[in-house]
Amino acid sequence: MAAGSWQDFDTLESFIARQQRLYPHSRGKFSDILRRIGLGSKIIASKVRMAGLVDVLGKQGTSNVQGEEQMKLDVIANQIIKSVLGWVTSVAAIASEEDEKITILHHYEEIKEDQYVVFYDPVDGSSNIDVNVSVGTIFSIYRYPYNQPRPPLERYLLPGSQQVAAGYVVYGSSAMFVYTTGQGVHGFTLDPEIGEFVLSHENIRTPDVCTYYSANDTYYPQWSEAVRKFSDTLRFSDEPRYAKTTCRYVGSLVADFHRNLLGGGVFMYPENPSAPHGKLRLLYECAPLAMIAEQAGGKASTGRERILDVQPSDVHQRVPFFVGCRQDIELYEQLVRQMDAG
């Protein structure tokens, strides 16, 4: 912390408290959830910092519900998030990308007032931890509709437009907590000297420039005509907007998204024959990052539908994901319409 800056010192805790005062009737239950996620991410950050020194590297020897081999850090971080949220009385249920089913903390008949459901990916890009590449945690919060009778599972499957908060934590050269409650996007960097997330990026707006293009180009031959045209435009077009676009792809969604959010650009993971519905999960990855992108002035789409309008049909549903500068995502949607029209 620079000398003389203490008068402007703002932590995640104090920032949440100030935001809560905007809602006079708030009882702080929602704020408690954000604080607990902040605590959990600090614990995970400490484990990431110790990678190579303690036993958090390598494979666990088990698979998650998607059949993907789990890393040790996946299992550790999943339990950390469960632990910090499990006792919070305002959380009706939690759902992890690593678990087959939603964990019900309070049954429907026990809920008499607004509570919340938290979806999370405990460690996005966990396979990169062994080679010291940035990883992250993604979370999404919905208000549980206790007064709207629905079949059991459907109570939890809500479109991203109904999120009340979304965020991620990137564990890189520093740990940074980025979130939105629909009132802009704010970033907090973990100060290891005091053990607190400190406000470092207030009201983030993604630049309207296509600085970065992020995609796994090995799938290029398998992509649709619209996706290939879009990729070619970003990489090879002589239009001034794309003249300085460079390809940057880490393979950790949070790391790629975070870089593009701050620097401007496009991240995409289209469908392909081996992943006909896309690879990324709607509830754990796409919807929360879409909310952040839109709050920062960007856009997220499947190509045919706004990500935040997609109605989930399964807790582990996958979708094609295109996110970044609004102008560029709208270009892709236009190419899809042209392809569909024949």
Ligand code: AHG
Given for the second form:
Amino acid sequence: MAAGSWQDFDTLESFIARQQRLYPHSRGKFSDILRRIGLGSKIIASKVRMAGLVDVLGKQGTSNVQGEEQMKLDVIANQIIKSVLGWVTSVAAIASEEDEKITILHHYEEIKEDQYVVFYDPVDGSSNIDVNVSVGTIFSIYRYPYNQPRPPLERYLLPGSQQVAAGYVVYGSSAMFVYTTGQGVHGFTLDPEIGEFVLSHENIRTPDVCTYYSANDTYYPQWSEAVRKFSDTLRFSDEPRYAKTTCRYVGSLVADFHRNLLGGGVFMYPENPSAPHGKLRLLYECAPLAMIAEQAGGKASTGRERILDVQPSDVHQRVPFFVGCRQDIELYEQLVRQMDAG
Ligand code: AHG
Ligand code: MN
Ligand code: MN
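Could you switch over to the form predicted together with the named molecule, since the one displayed so far is the form predicted alone?
The next block holds the full complex; its first chain is the one shown before.
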């Protein structure tokens, strides 16, 4: 059969079904959630693609719980994700960057089967939507087991190491759905002609090359000594590893992360005096991307702790975020230890 014919490509749907067969006792509830997030992403992709033509540009005129000005697309995408997940009875609850609290969807004590909790950032990098720069959606899925003691849903906050799946969609030159369930990282490109995400990047591994340095250097004067030393090394060192490192910073975490995942490098959003825990949120930005990074051979750290080990205390908790090639993130952790040792 000629390559590229319809029989030999995998779609997100068929790939999920194939992965589900690895779990013979699975009843497909978890696969349903992934498929619904795929559907929601296609709907958001259609809004993003026509952003200049339909009424999704500009500010909503409201602020979210973070005190951040909401873009129209933030609100629309939040509603899209809620509605596609609202139909899945195995989703006990959802938590969004745009909502103050966890929303209980389908949780009834009599349900005698595992359910799930989905954390998500409906539009990441939304300030870029009006200027046609790539934005994204990030999601993280935890299991809510029925047959063992568990905290009430409203406080169901677990370390990222407990995620059963994590992923993002980057709405760029094409829309790509990238996710992991702990069996490697796989990327699917949306074919608008057939309306399906088609497998285009199976088993993504981040190259061990520090190609890109991604940070907002305007905060440099406020960074700690360790962050400044790390930044200086990546940008100015003539060590062979960093001699060709170049700066790329889009201001959309998903776009910056995706480029570095494929090309190699470091993304960092450090703490600074005005943001003592950094800007990025643990549960629906850092932890899902940390799971992807580690599954692709990279590393993600606060500088003092593995991101996936951080025990959340609040839905919107922020953490300093350093993610990318293992060797480079370990260099930063070493600089922090030296700084802490005085
Ligand atoms: P969001 O649009 O979901 O609030 O996320 C924006 C984040 C992230 O996408 C990006 O890396 C960061 O904000 C950029 O922050 P600065 O403008 O401070 O660099
Ligand atoms: Mn975001
Ligand atoms: Mn957002």
